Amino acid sequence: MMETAIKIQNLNKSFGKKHIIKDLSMELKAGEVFGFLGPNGAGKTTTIKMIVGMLHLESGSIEVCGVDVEKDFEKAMANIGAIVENPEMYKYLTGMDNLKQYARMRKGVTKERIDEVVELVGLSNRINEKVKKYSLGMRQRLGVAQAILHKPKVLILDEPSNGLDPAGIKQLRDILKNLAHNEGVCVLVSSHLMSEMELMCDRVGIIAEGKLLDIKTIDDMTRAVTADVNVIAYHVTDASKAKEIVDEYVAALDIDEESKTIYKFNVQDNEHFDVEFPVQIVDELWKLNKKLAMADVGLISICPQENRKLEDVFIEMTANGGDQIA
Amino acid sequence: MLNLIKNEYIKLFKRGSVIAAVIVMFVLSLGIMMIFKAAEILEDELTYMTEDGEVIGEGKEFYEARVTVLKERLEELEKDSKSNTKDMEAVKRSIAVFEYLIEKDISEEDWRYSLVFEVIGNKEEKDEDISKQEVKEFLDNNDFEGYVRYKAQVTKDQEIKYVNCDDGIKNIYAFMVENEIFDSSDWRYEALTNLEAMAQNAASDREIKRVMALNYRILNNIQYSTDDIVEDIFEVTDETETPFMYGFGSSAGIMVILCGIVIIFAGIIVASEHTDGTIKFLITNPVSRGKIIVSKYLTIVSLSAIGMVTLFVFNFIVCCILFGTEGINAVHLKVTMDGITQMPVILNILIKYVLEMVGVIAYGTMAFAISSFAKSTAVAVAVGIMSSMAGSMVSTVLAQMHQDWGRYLIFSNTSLSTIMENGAYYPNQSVTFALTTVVVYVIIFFTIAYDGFTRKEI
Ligand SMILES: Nc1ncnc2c1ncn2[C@@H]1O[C@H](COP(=O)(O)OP(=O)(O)OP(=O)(O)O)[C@@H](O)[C@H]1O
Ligand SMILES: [Mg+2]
């Protein structure tokens, strides 16, 4: 097990009377990409702001590489690189001048290191232009360059893919994975895009309304999603006749009652329907199909659906009963 | 810390608006000096006019015009049987004076000018102690040395005409002989005659001090100086200045432009980080907020100092070019009843600049405090500039209404160089008092800015 890079304990924060972060605790390890996942207004940015010292802690504690951020801010920050919300740089300076500003505030950043980082984020050709001429994606890249300039042990990125093109997102993903897996950096990435998390994170922490709901590895999550349900889409000549046969077939199966509750038959029209099966029976589906064919239901096509998306799980988990921001 | 300050300098001076403000400062400064110069030229061009307001130029032209007018007058008198001979004599003598001036080509600045009136224009044969005959000879020969020696001879027993030397009181002509002042263009000649007149009439402390100052300058051969005649309540400046001294001395007032610039800088330096959103990146660095705000403040203070030195040098060069360098070595005298202290006038002007800079820093700190609260850069700058302008008005009004507590306002204490010279808003407002008040305010303002910045949630 790698050592702990960020340790958050019983964190609380209110704005006025509004209790935003509620007793949040989590531990992030060196060498992992940790996804911080939650709907709008969940408190991701607020938590990150407390880690980097923009907001004061109301109660609880945050340690970065063993250093309490409130007690020894400078020492803690020496280990952190961060982008919080939008990458707002000095617009009237060139990209290079911006990086030099940060280089002067941190220890051990050489000219070579700056060039190396610029190369890494793919800004070599535009680095001597004023930032006001940059596109959002270019500024985001500059923000990343700024964050990794001093080789921090902890990298915190608040919605980093915001504004990046697909190639940029992939590039960023590769950079982050490489930093975490090869150089032992702890990367904390916040997002509300589950699909994005799926591709780059090792673990995700799900937060909604200021409470940490769950921390899972991506593998666990995918397994959880794919484990118990399979969806098959049917195109047949007579959907209502098919329903009778399928109902009968499932009822007669020799499986536990709980699994049977998973079964759902969704009719779309009289030729199309899909069925959610308990996973145990998928291997024996040919038996059902044979029954259907024998009952003269014409099987035009049978097609396994994609697994239920992680996205749906995420929405389910964090749903607050409506479509309004909490 | 140095790196942080360097960062702040880069951030400020890579801004177009900041560069523009600095350029405006120099252009305005140059413009003001040009206005001084223009005023000086206009003053030089004062012309001579007849009674009818006709411009007739100066020197010989003027004398000739006088002769013509006087001759007409004489003719009228001769025609009129009632006129007495005494009047006609007087007019004739006047004509003789001007004809002599024309003949010898004597300008108004010439040492002989007033003597001609005395010797030729005066009726009485025996005036005081000089023999007209002998003096006329010195006049005819333009023999200044001879005249001085002659005067020294005939007036040696008279006490009232004195110079107070280290070794006792001396007759001014004896002094001239002793110090070999035999060139009529020596500034001390005229100064000695002035001293003579002033010493006779000096009654008040202030007049005595002015005599002391002049006496001191003659003894030490200090032609140009700015003299502070120190009174109990405030100080009065008597000046014998060259255009250079006048121009450069007044240029300290241009520091008010620097004040505006520094307020703009102070307004930008904190507020813009918030309005641009760059504050987030600024504070997510291994540098405490305290260090950041202190380095920003040091940037403002050092800029005030650099601005002051730059303006001082810039105005010095401009003044040298516009007004020439005459008076560059002049001294400044501070005259009290106890004695006189002197320093180079350039140093005195530098002190004025430094005192003005203290005011600039005071307003800069105020704008800095405003900046750390303001939601926008424009508001920070506008509030800073407006309060600095309205402030002096408030102080003036309060002082006029005899509200004594007004002396504790920062605005009553920022014009340190004016307070030093003479005019504080309130009586007994000493430089020390003003300086202390300003320092207290600066500390308060800075504490507000520091506290606001380090505690702010972003
Ligand atoms: N300065 C503030 N004053 C008052 N309320 C605030 C402040 N900042 C954030 N909040 C509130 O805190 C809650 C959490 O906000 P936060 O920015 O942390 O959400 P988030 O998870 O980052 O959302 P998003 O995905 O939209 O970025 C929101 O309800 C927001 O309104
Ligand atoms: Mg956010």
Given for the second form:
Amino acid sequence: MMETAIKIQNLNKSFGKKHIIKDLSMELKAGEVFGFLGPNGAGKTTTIKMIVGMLHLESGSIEVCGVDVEKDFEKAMANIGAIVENPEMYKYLTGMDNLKQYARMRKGVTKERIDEVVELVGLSNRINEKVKKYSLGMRQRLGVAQAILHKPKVLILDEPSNGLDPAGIKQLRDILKNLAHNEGVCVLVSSHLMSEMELMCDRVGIIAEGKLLDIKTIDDMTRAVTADVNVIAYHVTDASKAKEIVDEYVAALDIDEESKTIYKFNVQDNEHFDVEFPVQIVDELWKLNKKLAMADVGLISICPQENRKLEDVFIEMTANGGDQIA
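Next block, the form predicted on its own, ref. the form predicted in complex with the partner chain:
Here we give the lone chain, stripped of any partners or molecules.
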């Protein structure tokens, strides 16, 4: 069983009369990439700033590797590497000089370690150039190198993909997954790039209006929203005639009325439609397809549609601040 790297209990934070974080509790494990998702203003960056000590807690507690952030701040922070909002560095110095400067503030960072992280983030060819010549993506990678210099047990990155091209995003993804899965680092990533989070993260937590809506693995998150319905796409010779047959078939099914309300027939054109079926009847759809064929509706193709992506789940869960989530 993986050990807990970050433990947050009943966290609250207000600015003036506005309650930003509302009784937030969650646990992050060593060896995982954890995605922290939410709309703008949901409370992601506020939570991260409290974890790294940039904001005081109003109530609740945060532990990093078993150390309370407020009771023993320095010991807790020794376990963290972080980039919050934008990586800060001296633009008139080279990338290497920036890393050496940062290394002086951390115990035990050797020249070999600096060379290792430079190689890891793919900056070997440019590390001796001044940072003012770096692209935004290169500065982002230098920031990651700086954050992991002291081999932290927890790495926190707020929107780390900003400014990266597709190749840079994939490289960063591989770096973070390697740190988590091969070196046991707990990686907390906040991002708006849903497709990237789906490829990168082991688990995701979704927050809206300061409330944690859910924490699940990527597979469980998408499966939870689509558990009661399967969508089948049809290409036929006559969609109008097919609709009459499908309507009659579903109406005659021996299933409860609530399940029947899941059924939806969505016409695309006179040859294409998709049907949302109750999941419990999908295994017997061959009977419906046989009825269509016997009624001279030509079946050109029948294709189950791809499961909903994390982006679809995110939009559905965060609508109206998650009020529709049980």
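Numbering follows the first chain given and starts at 1. All figures in this text were calculated on a predicted structure; none of them were measured in a lab. By rigid core we mean the largest C-alpha set that fits within 1.5 Å across both forms.
- In the core-superposed comparison between the two forms, the C-alpha atom of residue 58 has shifted by less than 2 angstroms.
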